[in-house]
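So this first bit is one chain, no partners, the form predicted on its own, shown in structure tokens.
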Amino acid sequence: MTTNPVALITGASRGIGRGIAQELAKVGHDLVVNFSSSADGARQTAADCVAAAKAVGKTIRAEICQGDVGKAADRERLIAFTREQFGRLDLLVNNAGITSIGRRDVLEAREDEFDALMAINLKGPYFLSQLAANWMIEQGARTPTSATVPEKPSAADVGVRAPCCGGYRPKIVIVSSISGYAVSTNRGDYCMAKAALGMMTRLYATRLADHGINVYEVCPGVIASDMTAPVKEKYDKLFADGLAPIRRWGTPEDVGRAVTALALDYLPYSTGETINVDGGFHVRRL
């Protein structure tokens, strides 16, 4: 079994998932880099993570594992792979997702496309979290010191390595979106799935608190990636016009740093919380 904490990140072959993986690598997490179709992208993520860790004097492993989170057999294989490769799981990051298929108006939406999106964006993280949580409970039962309160990290520790935890303190992070509350009538299924992830966070946070497992929702805003590249000009103008108080695109690294703060147990007395990484977009203004 590895002595490094282990994170399983779904949809980590590119974009936000890759940014999360790289930031976790820098603080010494071994990684399971999940991908659905891009093995080359996943291999690049793994290589980038090993290099990022080495650059700050850390040694990690990053293994790739194919799996469509919308399929039960693939979810089970992801957990089995993590057990086989590392023997532990400290952090599950539910990041995988697809955009609305066809981007159809709600009056023209198709049921087959709705079902396909919900399988990946909602059912997948719901049941993968169930599998991970049951394993985390099993691991915690074998760790008598899992409830130890972490010491305050020194200045040298902040942003570099986890504070002394005294035991096993697992976490589940669910990556949602500002589309969970900002309406797009041509992406109704996507908006509904992201909104539901907020309730999923609170459900799991409540159920798992007695087991010492904290659950968080990380809610990105408009993030620069290959997925948003086609609308760059549109959002460049929107940011210039004040779309968010912080007038710039978000980056995958911005999201990764938020997840890393959670992974390092810097919010031990918070669970079921939403961490907005959106430049202040969520703030109502007059």
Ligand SMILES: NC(=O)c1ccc[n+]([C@@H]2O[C@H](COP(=O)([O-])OP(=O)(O)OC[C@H]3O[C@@H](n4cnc5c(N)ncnc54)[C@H](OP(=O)(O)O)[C@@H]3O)[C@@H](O)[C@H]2O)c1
Contents of the next structure:
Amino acid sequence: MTTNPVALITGASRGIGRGIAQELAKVGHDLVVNFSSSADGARQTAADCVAAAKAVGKTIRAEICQGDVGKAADRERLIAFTREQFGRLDLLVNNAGITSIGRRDVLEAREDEFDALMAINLKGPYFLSQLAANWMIEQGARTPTSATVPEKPSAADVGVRAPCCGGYRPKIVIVSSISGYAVSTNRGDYCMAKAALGMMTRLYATRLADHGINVYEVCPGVIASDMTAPVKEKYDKLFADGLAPIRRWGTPEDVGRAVTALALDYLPYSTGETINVDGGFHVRRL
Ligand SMILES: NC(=O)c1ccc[n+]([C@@H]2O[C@H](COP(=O)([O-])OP(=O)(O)OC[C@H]3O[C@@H](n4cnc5c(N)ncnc54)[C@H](OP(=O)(O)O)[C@@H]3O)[C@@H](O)[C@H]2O)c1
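Could the form predicted in complex with this ligand be given as well, to go with the form predicted on its own?
Then the entire complex follows, led off by the chain already shown.
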């Protein structure tokens, strides 16, 4: 069994998932890099992560694992793979997701496309989190007492072990989207799935608090990735016009750094919380 903390990241063959994996690697997490169809992309992520860790003097292992989060058998296999390869799980990052398949107006949306999106973007995270949470409980996650309240990680701790004096303090992160509250009438299914992930975060946060498992929603704004590449020009202009107070695209690294702060237990007394990684997009302005 590894002594590094272990993170399982869904949809880490490219984009935001890859950014999260790289940042976690730099603080010494072993990784399970999940993908759906891009095996080469996943291999690249794993190689990049090992190199990124090495560059800061850490040794990590990154293994790739194919699996469609929308399928029950694949979710079971992902957890079994993590168990076999590493013997522990400290962090599940539910990142995999697809955009609205037909991008149809709500008046023309199709049921088959709706079902396909919901399977990946909502049912997948809900039931993968269930599997992970049950394993985390089995591994001994329990209520922190005053003696086990995590201390701020010291430089020496970071990347060596899960940096908390109470021992095992696993976490679950759910990647939602500003589309969970900002309407796009041609992506109703995507918006609704992302909105539901907010409630899912609060459900699991409440249920798992007695086990010392914190659960967070990470809510990215507009992030440069394959998903947003087709709308690059539109958002270049919107950012220039002040779409968000911070006038630039977000990057996968921005999201990865936020997830890393959570993984390192910098928010031990916060759970069910939404961490906006959106350049301030969510701030209402007059
Ligand atoms: N980009 C944005 O602006 C933005 C903003 C807010 C939220 N988000 C959310 O952030 C997450 C990542 O987005 P992204 O921009 O990085 O997207 P992306 O570049 O399209 O990458 C999607 C990732 O998810 C994987 N994936 C897709 N379907 C899957 C399935 N059924 N099972 C397992 N993995 C699957 C893909 O694997 P393959 O490579 O194998 O297909 C890929 O690794 C998504 O949940 C998205 O909704 C994105």
